[in-house]
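One chain comes next, on its own, written as structure tokens: the form predicted on its own.
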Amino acid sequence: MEIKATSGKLENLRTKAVISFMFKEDKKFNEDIMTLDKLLNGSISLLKKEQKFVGDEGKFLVVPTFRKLKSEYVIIVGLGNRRRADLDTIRRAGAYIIRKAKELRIDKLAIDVKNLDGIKEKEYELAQALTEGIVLGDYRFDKYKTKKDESKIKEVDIRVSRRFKNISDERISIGKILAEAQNFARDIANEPANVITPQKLAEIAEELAKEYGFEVKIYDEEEIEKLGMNAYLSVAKGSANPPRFIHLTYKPKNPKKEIAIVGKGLTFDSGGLNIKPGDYMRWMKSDKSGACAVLGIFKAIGELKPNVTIHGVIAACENMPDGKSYRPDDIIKAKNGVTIEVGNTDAEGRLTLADALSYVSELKPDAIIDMATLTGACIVALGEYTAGVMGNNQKFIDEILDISEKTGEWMWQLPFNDKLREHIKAPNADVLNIGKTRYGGAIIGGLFLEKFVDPKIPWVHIDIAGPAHNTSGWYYHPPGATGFPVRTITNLILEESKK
């Protein structure tokens, strides 16, 4: 799909559909649509009245031109209340538009953001958000379907003021890179466990390294053992598919900062000996979503080349029941020397992350971020669409939360406190891998991870258990993997590159 900026008059655009927007507060169309309305003998106003179109979000007014214009349709898209509108409103609109265009078999369209009065963001920012929504909303994981939807959008022109055309093209390019990187993460996360094994995940990392010139190290089980990653290795013992520890590095010439990103990489989680019930084991292919986000972020930075050194680390494995599996009450020593008593083998992701966080702490980066589908408790606390954010540095947490508001990847801070720390004290080791209470489970998971991070390094833990995968779809996320939070973390890296 080609997406580019344009600055021509709406009535002169050679396209299949001209698309504009309307808020609920608008009493009339903007001047450019009124011009088209006159050329169509009042058809737009007439249909608006007949269909009682008032600008509700996601609603459409579709007006055929009957060859009176160079376009076949004029389409007005509702944006809802102006006072609530932001960049994500436009991102969502991009997804609505692309679906409607496919429904109408329109393969070329022009979308007007020049007349979007009432949103404080610049036209080029709106153009980027719209691009992200279009590319994300157009995504489908249909690789294994024998019958596919063949409708495709060939060309999208985004109309802006002439003075903003060049910068809009730049921002459209960034938006496309970010959205395609998120779709790349979605593709990997949507693949089933019989396709994406730890070895396959490592191969994808190697392919990225080859394409973009990253450094890459892949450690097998013998090397993992030599590194002292016994917590991670214990989780992997029960699987016929051996673990792979992945370390990608992007190094610009004169980096301003060094950041490590860690993704939970359970290519499948049965629960181990504390096996999950069948309903809870479904969709456990998504337990690698944090790892997939790391790979998506690396695809984006390979294209955008920020001036920040980035380490991407994934402790990839499966958690399966077997005679070699680790057991409840086992005591394991992690890479940093902390001993862990196993309360439940289904709290496995934090064991793999314990060694991964210990590993990146030894690299002494300026900051660490981990992303993990860690706890069902986070879904109970915040719902299916919001990630829980925790960490040891409030400034760093706030920075991520501020960016997430702009990207539409919803996050909310959960508080650490000493009373919950008491609940991970183990009877026979330094720390227990589950809490002694059923309450505050997401925070307890974060407090466990805190034990494996150098306290001098700013660290943020993002529990993506809710928004990483969904079965019904919402906004620009079709059913399946979402690629959350690729755009937020990539934008954070881009911001650090500017400092």
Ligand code: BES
Second form
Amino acid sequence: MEIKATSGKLENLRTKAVISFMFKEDKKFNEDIMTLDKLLNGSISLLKKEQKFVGDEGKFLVVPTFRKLKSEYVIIVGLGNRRRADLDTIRRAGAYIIRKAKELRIDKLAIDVKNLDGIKEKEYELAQALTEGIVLGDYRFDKYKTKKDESKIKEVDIRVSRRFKNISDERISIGKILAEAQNFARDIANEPANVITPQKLAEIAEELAKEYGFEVKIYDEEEIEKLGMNAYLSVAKGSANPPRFIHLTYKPKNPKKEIAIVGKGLTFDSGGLNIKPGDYMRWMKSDKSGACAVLGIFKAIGELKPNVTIHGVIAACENMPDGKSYRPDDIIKAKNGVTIEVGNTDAEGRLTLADALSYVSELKPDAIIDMATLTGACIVALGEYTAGVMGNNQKFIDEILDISEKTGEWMWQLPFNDKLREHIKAPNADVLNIGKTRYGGAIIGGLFLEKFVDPKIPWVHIDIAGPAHNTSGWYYHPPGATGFPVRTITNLILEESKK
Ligand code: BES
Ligand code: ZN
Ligand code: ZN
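Alright, leaving the form predicted on its own aside, put up the form predicted in complex with the named molecule.
Shown next: the complete complex, the earlier chain at its head.
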């Protein structure tokens, strides 16, 4: 799909559909639509009245032009309440437009973001958000379907003011890179565990490294053991698919900072000996979503080349029940020397992350971010659409929360406290991998990880158990893996690069 900025009069655009917006309860259309309405002898206003179209979000007014214009259709898209509209409103609209266009078999369209007063963002910001929504909303994971949806959009023009055309084209290309990187993460996360094994994840990292010139080091079982990563190794023991520890590095010429990103990479989580009941085991192929986000972010930075050194670390493995599995009550020593008593083999992600976080702490980066489908409790606390954010540095947490407001990747901070810290004390070791009660389970997970991070390094933990995967899909996310939070973390890296 080609997406580009254009300027000029709506009525002169050579395209199959001209698309414009309207906020809910706006008294009248903007001037440009009024002009089109005149050229169509008032049929836009007439249909608006007949169909009682008032601009509700996601609703469409589809007006055929019967050859009175160069385009076959004029389509007005509702944006909902003007007061509540922001960049994500436009991102969502992008996805809705693409779906509608496919339904109408339109492969060439022009979308007008000029004069969209009501959203305080600049036209080129709108152009980027619209691009993101279009590319994200157009995503399908249909490689295993014999019958595929053949409708394809070929060309999208985004109409802006002439003076913003060049910068809009730049921002459209950034939006495209971000959304395609997110789709790349979705593609890997959507693959089942019989396809994506830890070894396969390592191969994908190697391919990325080759394509973009990253350094990459893959550690096998023996090397993982030599590095003292016994917590991670314990989780991996029950699987026939051996673990792979992945370390990708992006090194620009003049780095302004060094950031480590860590992704939970359970290619499948059966629960292990504490096996999950069937309903809970479904979709556990997506327990590698944090790892997929790391790979997606690397794809984006390979394209955008920020001035920040980035380490991407994944302790990939599979959690399975077996004669060789680790057990409840096992006591294991993590890479940083902390001893862990296993309360439940289904709290495995934190064990793999314990060693991964110890490993990256030794690299002494300026900041550490981990992304993990860590706890069902986080979904209970915040719902399916919002990630839980925790960490050891309020400024860093706030920075990420601020960016997430712009990207539409909803995040909310969960508070650490000393009382819950007492809950992970183990009877026979330094720390237990579960809490004393079910309460505050997402925070318990975060507090466990805290034990493995160098306290001098600002660290943020993002529990993406809810938003990483959604069986119904929402907004610009088709059902399945979402690629959350690729855009937020890439934008953070881009911000650091500018500082
Ligand atoms: N991978 C799961 C968390 C999860 C649950 C992700 C639902 C996505 C959707 C994790 O490894 C897990 O099983 N956590 C346990 C922890 C418990 C044993 C302390 C949980 O949440 O029940
Ligand atoms: Zn688990
Ligand atoms: Zn898990």
